[in-house]
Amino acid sequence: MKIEYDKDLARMNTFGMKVSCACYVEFSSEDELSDIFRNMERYGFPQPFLHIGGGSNLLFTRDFPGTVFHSAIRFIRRVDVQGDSGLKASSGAAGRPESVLVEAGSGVLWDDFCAWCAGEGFWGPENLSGIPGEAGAAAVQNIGAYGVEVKDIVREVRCFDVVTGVIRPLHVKDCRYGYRDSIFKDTAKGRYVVTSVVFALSSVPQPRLEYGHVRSAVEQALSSSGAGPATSSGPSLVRDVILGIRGSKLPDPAVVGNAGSFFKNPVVPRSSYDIVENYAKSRYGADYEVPHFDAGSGFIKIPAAWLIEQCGWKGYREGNVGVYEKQPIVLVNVTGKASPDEVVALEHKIVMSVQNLFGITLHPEVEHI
């Protein structure tokens, strides 16, 4: 166990906010985590408590007055049975496993997990390649990209229950996943600490290429390499294509501080979408089609990036902060010296401009601390 006081958190959040916490605790096993909560009075860690992953979906708005906990549980392994939950992989023809169960410690870097799976020939997380953060946080946030959400491959989330003091496996159905949401962010926020995640992957080809121009990018890569179809080329090729697409649109947090997609894509009733559509056609012509996705039950999902760009924010800079020139849904710490107040001020200006133009309120995907 690692314990540090007055910990500088600048390297613990990808936005690069220069903030600190009163105490920082890193645990490397479930036993250490259990010991912490069994002996909380003896340790005397200052409250409140905050559990973080790689800090890739956080905006620290000030110094944190309590204790930040971080998982250093790092392993990746295939499993046939997970604890007492009875999780077993299914078998196809001739006993060949189709659904492969893989468990990852909560402190494993998410992209390291994606790379490992692709290297093993396991399909499932390849579309989520390149997303910063850690495996535990991925399950909490229900990260998503290019037509896939992590809930699509999660089978079970293993957690420490701070109320009962025991390890509890939660089946994916119990996690109540929604768009960038889960029980860990809602009704059970603060109750569970994720220690590992069991993923249900596939050993047979299951490429997901429907989103945007992913299919055409994969076909182009196949044509250039002279390889066969994506199903025979393996998940590594799809992963490489996804990494290329992300790299062309999104800034590397190691180079420019950012927290990825800052805003959620709004899901609005059809009547609100009609207002947006009428605006777009009056500006760009009757044949213009607003990018959108059917969310079901009469609701439409509109890319927040498109709405923000229409308001003129793409490439905008103000002081130490700005809007990324290639992807307006990303706010950036341009100089590396941005203060939390500067980020929040820019956020509010963007929200108000979209509200004024379209009557749609954007909500942050990034958690404010």
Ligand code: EPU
The other form holds:
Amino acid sequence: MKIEYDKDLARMNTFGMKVSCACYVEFSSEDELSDIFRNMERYGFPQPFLHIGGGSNLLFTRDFPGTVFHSAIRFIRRVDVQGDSGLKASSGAAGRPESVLVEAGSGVLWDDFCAWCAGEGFWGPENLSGIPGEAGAAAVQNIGAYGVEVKDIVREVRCFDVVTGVIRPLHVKDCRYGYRDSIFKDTAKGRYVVTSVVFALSSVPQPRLEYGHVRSAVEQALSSSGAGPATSSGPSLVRDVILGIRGSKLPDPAVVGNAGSFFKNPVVPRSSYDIVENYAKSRYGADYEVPHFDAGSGFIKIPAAWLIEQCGWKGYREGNVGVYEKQPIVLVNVTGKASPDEVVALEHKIVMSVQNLFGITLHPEVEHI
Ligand code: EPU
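Pass me the form predicted in complex with the named molecule as well; I've looked at the form predicted on its own already.
Below is the entire complex, every chain and molecule, led by the chain shown above.
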């Protein structure tokens, strides 16, 4: 276990906020984690407690007065034999395992996991390649990109229950996943510490290419490599295509501080969408199509990026902060010296302008601490 006091968190949040915490604790096994919670009084770690992953979806708004916990549980292994938790992979008609169960420690870098799976020829996480952060946080946030959400491949989330003090495996159904949402962010917030995640992957090709221009990009990559159809390409090719698309649209946090999508895409009733559509048609002509997705039950999801761009924010810069010029859903720490107040001030201005123009309230995706 690693314990540090007055820890600088600048390198532990991808936004690059220069903040610190009173205490920082890194555990590298479930036993260490249980020991911490069994002997809390003896350790005397300052409260409140915060569990972080790669700090890629956080905005620290001030120095954190309590203890930040971080998992250094880092392993990736196949678990396709029946184990303690009763997990078992399914077999294909020829006895060949089609569904492969792979467990990753919560502290594994998410993209290392994606690279490992692609290297093994396992399909599942390739569309989620390149997302910053760690495997445990991926399961908490239900990360999603290019038509796939992590819930689609999660089988079980193994957690330490801070109330009962025991390890509890939660089946994917018990995680109550929704768009960027789960029980871990909602009713069970603070109760479970994720120690590992079991994923159900496929050893037979299962490319998911329906989002945006993913299919055409994969076909182009296949034709330049002289390979056959996408199903025979292997997940590595899809992974490479996704990494290329991400790289062309999203800023690399190692180069410019950011926390990915700062806002969620709003899901609105039809009547709100009609206001947006009327605005767009009067501005761009009757043939203009507002980008949108049917969210079911009469609701429509509109890209926050589009709404923000309509309000003129794309590429905007003020002091040390800005709106990314290629994807306005992302706020950036342009100089690396942005303060939390600057980010929050820009966030509020954007929310107000979208509210004033469209009557739609944007909600942050990034968690404010
Ligand atoms: N758009 C614009 N202007 C722009 C960029 C986009 O109007 O400058 C519109 C376009 O109509 C585009 C639409 O927004 O078709 C959607 O854009 P994009 O495909 O980039 O996706 P997004 O909805 O903005 C979501 C996720 C991303 C994920 C992408 C790709 C959320 C909050 N964000 O963004 O996730 O990478 O889809 O699947 O759902 C993240 O969570 O940090 C993240 C980056």
